[in-house]
Amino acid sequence: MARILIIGGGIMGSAIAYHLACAGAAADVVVVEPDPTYEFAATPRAVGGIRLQHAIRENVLMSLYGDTVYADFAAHVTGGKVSFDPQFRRLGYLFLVEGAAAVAALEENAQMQAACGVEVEVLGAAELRRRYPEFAFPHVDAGALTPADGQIDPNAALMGYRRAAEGRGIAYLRDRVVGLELRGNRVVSASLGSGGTLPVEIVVNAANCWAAEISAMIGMRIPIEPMRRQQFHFTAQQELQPFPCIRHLHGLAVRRHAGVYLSGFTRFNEAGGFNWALEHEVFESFLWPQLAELSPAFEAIRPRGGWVGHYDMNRLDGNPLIDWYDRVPNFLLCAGFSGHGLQHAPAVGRGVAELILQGGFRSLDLSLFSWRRVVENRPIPDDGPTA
């Protein structure tokens, strides 16, 4: 039997599983991954960004955890048998906006954030071009710059937690959950893809991009699907000094990462659904141009490929749900993260587990992310940068 079943062995299952183990519960867990190998996992197919801006004070306090955690991830993830560096690296980030209004939305969120303990400080057009005199800034007021957010290795840390959660008795067993049988309210017990039956007494849903068909079993509906995000890699003719990862509240995004220069798309109004399709002419006829406008030294540049990733886009308002179902109080969800997932696994692996075992967030009050604002139709509003 398993006490506690983890629909999810990604970086969220594996944080919370590594968080309860510690708290000495490692023989009542059992963590259920059909592909160990994560091929078509969130996190292996992420950049590694730890940003500490956002808009939401607990995503700035999550971030801050995440940054301490994986700052100095061997004295902070411990027990597994092979060890993982996550490689940290502070390269700043740079969010811009344009409009009166966007630039006091930026100041009173850097404010926010300074309040957290956050270094940020606000620029504006003609101090970012000084600052960064390779890069023109077209259509910028201003930007908010915050020089010790990170990038690592996402991989890294995804194993560095499974393997460390193992270590210290986790049980992970390769196989799918199809159904979840209910008797009265509760969730009893979780059939397997293999022709096996778990009984348990707590699940706990981190099956990210696939939250939803796992919440479907009892008749819970969340606004979570998977949503495509394109990521191409290039090479410039011209060498550029460093510069930090840049933002563009419109979307475009540029950052220098393993010796090319990466930029993201993500169509936001795209239907959900996994789509594994890398559109090259999107690179080349919207994202090129607008890189060659932000510097002359992209005018030059060498498409190297890319990747297609999925965010389990909380369609809501971006923001995660970690919360117990009301209907099915022994259903715990913890998915939607919306591109948040790996920089927030510490803080969320942890809270989690204090929810489970001690019956409430006491590190860090989560509570903000409650399930019943899906119910009351109640976004939590955030004028942040996206994902």
Ligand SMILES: Cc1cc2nc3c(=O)[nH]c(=O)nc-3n(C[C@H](O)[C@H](O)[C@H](O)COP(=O)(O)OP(=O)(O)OC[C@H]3O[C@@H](n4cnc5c(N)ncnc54)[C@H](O)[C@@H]3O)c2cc1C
Second form
Amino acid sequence: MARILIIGGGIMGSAIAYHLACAGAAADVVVVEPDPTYEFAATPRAVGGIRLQHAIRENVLMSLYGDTVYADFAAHVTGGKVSFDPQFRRLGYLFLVEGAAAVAALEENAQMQAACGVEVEVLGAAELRRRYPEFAFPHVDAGALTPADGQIDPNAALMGYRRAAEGRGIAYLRDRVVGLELRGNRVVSASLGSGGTLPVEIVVNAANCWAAEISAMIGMRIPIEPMRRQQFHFTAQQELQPFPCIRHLHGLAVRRHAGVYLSGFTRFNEAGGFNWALEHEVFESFLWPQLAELSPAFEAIRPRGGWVGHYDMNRLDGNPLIDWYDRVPNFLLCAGFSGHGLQHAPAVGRGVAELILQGGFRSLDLSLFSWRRVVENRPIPDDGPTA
Ligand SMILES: Cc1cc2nc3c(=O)[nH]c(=O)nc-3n(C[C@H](O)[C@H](O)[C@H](O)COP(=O)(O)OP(=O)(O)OC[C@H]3O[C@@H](n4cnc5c(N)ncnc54)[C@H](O)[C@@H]3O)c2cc1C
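Return the structure block for the form predicted in complex with the named molecule; the form predicted alone was the one displayed.
Following is the full complex, with the preceding chain placed first.
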């Protein structure tokens, strides 16, 4: 019998399973995941940024733990018959802002990040131009530079966690949860697409963009929905000197990635839901002019295509919900990562395993990401970089 059912075997479900297995609970866990190729899952579609710049202390600390794990993956994620190398590299991150209020917030956030142990420097526009002469930095009053921010191969990280969890005895069932049955206020079984039924004592909803569908099975309405993120890659006629991942508060982002340049676009006000269309005209008419303004080297470029993925966007505040559901106390929601989930998966996997097996967070207090804030309509204030 599966005492603990994890719904969704992406990086979140697999990191949770891995930590449960490390704590000796493997025999009690089953992960239900319908697609071993992860074709539509977010994890393999992620860019792979491990960003230490956040405005919320817990997010910084989760990223720092992600950094520790991904930078030495073979030492931290063990037990698999096959090992995977997520190829961690430090590329740095530069977050740009415009306007006095945004500069003040940037400085305050940098102080908090430094107190957490992050190497961070706030630079004025003139200093930015001196350090990165190939960039014009229009509409920029200051930037925060975190040179140690990393980049990984998301698929290798996912497969590394999954194979390590399996190597430690976790069962992955190739199936889909299509229903959850309640007795009183507890989930007692899950119905599977194959027709089977799985008795359960604890359910973890790690289904990311599908989390709302799963929660709805027990009458829980959550403010999480799929939000399209379009990624475009291009080459430039003139090769630029190495530069950190650049992101402007207004949304423009560019980084060097696997021999090309990469820029992304999210229309935050578009209706939620899956939309797999890649709008090439957005790159041509919206992103490219901004890129050319940022650096003259981006005037002569060649678009090379792109891809679409979806964030599990928490419309309340862009931060995750990692908590038991008060009305069904054996149902744990772990979703809403809103574009940060890859970097936070190691800390979330560890934290959720503690919540289940030890009755509370032990290594890092993640209680800020409570369900209560949805019930009370109390978003976490967050003026940091959006995903
Ligand atoms: C374009 C893009 C770029 C990103 N870049 C970054 C980045 O640079 N850094 C970063 O930290 N994060 C990034 N993210 C976010 C990151 O990818 C996600 O937060 C993270 O991968 C979420 O992992 P997950 O396991 O929760 O979700 P997923 O990988 O989506 O896994 C969820 C799984 O649930 C399964 N499932 C669905 N329905 C059911 C069901 N009924 N029964 C059982 N299983 C089910 C699905 O098949 C899926 O495999 C990015 C995301 C996108 C889309």
